[in-house]
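What follows is one chain in structure tokens, specifically the form predicted on its own.
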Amino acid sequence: MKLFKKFASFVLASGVFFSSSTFADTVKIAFIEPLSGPYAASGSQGLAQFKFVAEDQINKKGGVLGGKNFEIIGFDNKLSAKEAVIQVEVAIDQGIRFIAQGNSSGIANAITDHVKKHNKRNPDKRVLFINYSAVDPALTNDKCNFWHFRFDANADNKMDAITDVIAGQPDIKKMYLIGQDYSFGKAVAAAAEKYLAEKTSVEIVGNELHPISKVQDFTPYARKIMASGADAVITGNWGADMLNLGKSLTEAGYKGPIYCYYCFGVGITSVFGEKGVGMLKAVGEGFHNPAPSDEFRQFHKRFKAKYPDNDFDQPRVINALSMLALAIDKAGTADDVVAVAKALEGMTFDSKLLNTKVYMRPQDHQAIQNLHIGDHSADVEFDMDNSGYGMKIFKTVEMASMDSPTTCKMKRP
């Protein structure tokens, strides 16, 4: 007790400040996603990937700052923007300074707004938002801010790649657009309209939005798509909405291609099975067929040994946590998130594991990377959903949208 009092007196007299994490063994990252309800599979899948990458690629290699490990802590937002903001505050109250989220751009918009306001009001408790999957273009355009970093390509970047493929398909003359009625779904539709008009003479014969996570039976939508005479469909649907849309389309006898953002992974690939061959064509930053490296083969084997019922379908998690670790080491601190953010800006990460480079564009905090278009196929080394099927790359766009314009006018602290 006497020793503690002497130490406390020294602290007060000297003005030395020790933050809550000065003596911590870990750098905590709050993973705020749906961990219950109909979209729990998406959130749990992401949590497994974050935990594994943190352990396998960061902690086993010495961690950060000379030995601190990354610790991933899950928070259930119940797919609610309001609940997500509450969980951000819970995490901040626990001393966590890094927030990770990606499922639903609507939730990402709520988080980035809240983080911006919080950081302005609480300069001693600032946090960074690591966006690994929410792709509403506004997040790195009009709504950009210094505290937000996106490690996935945005919806416009992905549609640019998709429509490059469609432009080379002369049999596609009529297109039907369908998506979820929120910011991301609207962004996908707007980008499809823009790029189809610029690159093709394809006629859009349907363009509609449906309530997110509310439709159980998509049969009425499937009937409208069939009646329209559409040769192809574009959708940004994910989770249960993607699964149910696809099931209704196949049951209605639809045989054309579905160009999609999230039509693969646990709970989706096995349901499509043979029916998805020649139909599902997805855009993404990291499909594994062919394997990007021998090192990735070993990494994937370790992941499946620990999580046999999960897929490693979001390799950008490797990029996000690896680049964050490098930024923390460069900044020399995990407490001063301004220094960490400045270290992330303009960073180029060369991933030997994924055999790719990622550039964090400083003007808008948008990650620039290779994008792939993949076919749902049985001819794969790495399947998904333990189904025997996976995504096989047939087109790659190198460092996609490197020079794409942005309306971001970022204010820095």
Contents of the next structure:
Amino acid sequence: MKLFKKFASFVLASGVFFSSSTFADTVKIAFIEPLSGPYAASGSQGLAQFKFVAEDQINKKGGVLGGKNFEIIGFDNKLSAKEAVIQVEVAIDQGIRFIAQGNSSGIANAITDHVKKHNKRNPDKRVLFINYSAVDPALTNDKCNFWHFRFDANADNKMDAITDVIAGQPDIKKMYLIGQDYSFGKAVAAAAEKYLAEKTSVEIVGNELHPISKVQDFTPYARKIMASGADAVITGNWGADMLNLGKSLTEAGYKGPIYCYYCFGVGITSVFGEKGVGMLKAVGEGFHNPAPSDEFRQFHKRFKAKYPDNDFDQPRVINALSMLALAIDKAGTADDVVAVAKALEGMTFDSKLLNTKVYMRPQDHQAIQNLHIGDHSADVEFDMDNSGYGMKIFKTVEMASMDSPTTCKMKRP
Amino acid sequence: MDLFIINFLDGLIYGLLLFMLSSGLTLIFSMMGVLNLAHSAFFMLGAYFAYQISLYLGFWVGLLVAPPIVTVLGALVERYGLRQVHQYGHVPELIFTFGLYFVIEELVQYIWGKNFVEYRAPESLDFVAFTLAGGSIQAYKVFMLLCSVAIFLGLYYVLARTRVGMIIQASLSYPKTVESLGHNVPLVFMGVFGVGTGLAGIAGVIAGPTLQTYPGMAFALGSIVFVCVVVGGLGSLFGAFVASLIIGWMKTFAAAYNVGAAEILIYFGFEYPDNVYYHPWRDLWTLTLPQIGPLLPYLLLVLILIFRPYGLFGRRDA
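Can you now output the form predicted in complex with the partner chain? The one shown was the form predicted on its own.
What follows is the whole complex; the chain from before opens it.
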């Protein structure tokens, strides 16, 4: 009996010890993305990058608040806005204060609405929304709120950079805009119309939206684009819609450039291979050729050692987690998210790793950073999909859209 | 006109691809009275098997070897899965194939990962066959077209002109009589299920390089194939052929021509609103044909079910 009591008290004590240690020593971040089903590729790639950056850049450097680690917990939203909101609730229920999401602006819109409502109703359990990838401009304009921070450049910022490049190419006289029929596709088309009219005399010969992930055969679209006499195409398509559009265009005999947002990684680079050279021109914050720093080479080597089949194609994850860590340290708490958000606003992060600066604009919570236009090329140090091809930077716009206007009228608590 | 011809050809190629999928499905249905919900999963398996084989032995070996593997897999599924479930009726069979779909989809993700895989058309067919109206048609597309026509003719010949086809057709309608004549009807069932899934496998092998090989490919084509089968008439091979072509052209032409709702509304005497973006009917005014193109087959499905529930070429009692 005595022995049993001793044993029981030991179990109890160790139980208390372990549970308290896991509660006290980690700052949990809920990663809510499609982790199963047909769109799982982007979700699981992102999760790998979040986990790796948290471990390599935060936890190994001593964590936050003098020793607390970042812990990334994946939640599967099945690429459905409804499911995503349920998962946000589940995460909040588990005491998680930071929600990370980025794939699909439709879902980001649902999450930001939900977080806003939740924070209003539950001032003691408020959460922050770390948007690392959803680029619908509305999120930092009409729909902006104090709890949402975007670490990717938004669709307008990216189009600003693309049109800077197009303005320097007098050969391009006719442009075709094509995109997926939802908030992001519409935002890309609107931004392209606006900036092309402002900066160039390019004629828009086609502007259309197709149903998202419902078109299996893009050949008729490719024929239309060819028949319009377009010199270049701009598209915000991603996933199968991007790959099929591009492939149909090459097969139909199209030779011009395609300016795109998401025409690399998740197998797209490898499937295009030689045929994408001179054709795919992507905009983004995260192309590593030439390498930004020697430190990055080491970082990339460590990432590849752990995830040989994945690409590190979202360096904004480094910015997001590093800036969150700095903000938590500055606020001195990971529980009072108002203090963390106030520390994050207006922060300038100087990344030695990526050799760049990131500024979190306080008026709309939009990160301002260098944007690159990259060429699909074999002449690269860091390839994608282990294919030998990658994105080679051919133009950089420093601190892109620093002074861009915003319609955000943020209410602060 | 040239653009019309080229779209006509594109639609034909796409329609024939749909037929390769729907032929197997309709064959299985006519035999066993069960819609095989896992059909598009076998399509995906065909593409992935061929991809794996092509890595080592090239595309042509993949084309020859992958479909028989899918056929054998299909036959095994019938023998050790469906046949056991059959005694409980059609609904459990349906649920069985539904579950099988998800199992195969997850297995594919587990083995080959979630990304697109680099499954390419053979280099010997990687050239422009001919050019029309400034648009080129790849030799591989012509090859796809020939393959599907060959499959249609072959199937038709076997079912209508050979002894095997006779036995299959007979076991469809009078299984008891055929059995008492000394034929092994369960074996015929297994064979038909195997060949049906094998046809889906061939479609996967051929379509993989153009529609891309990735874990979402089964989902992308799954529902449209059912539309082909139902519109054509469940169990009718010729019906599936006609319906697949109609749907292929429907989708292609809908995507090709930017007819807007605005033009039609103006034709009927409505006035274009000054600021369309604030107009209550904004969504209607700005609607274009390509936007609703992918919905049209489903609209057709609904209309067919209302006005001709047995499909274009289905038999009234089927």
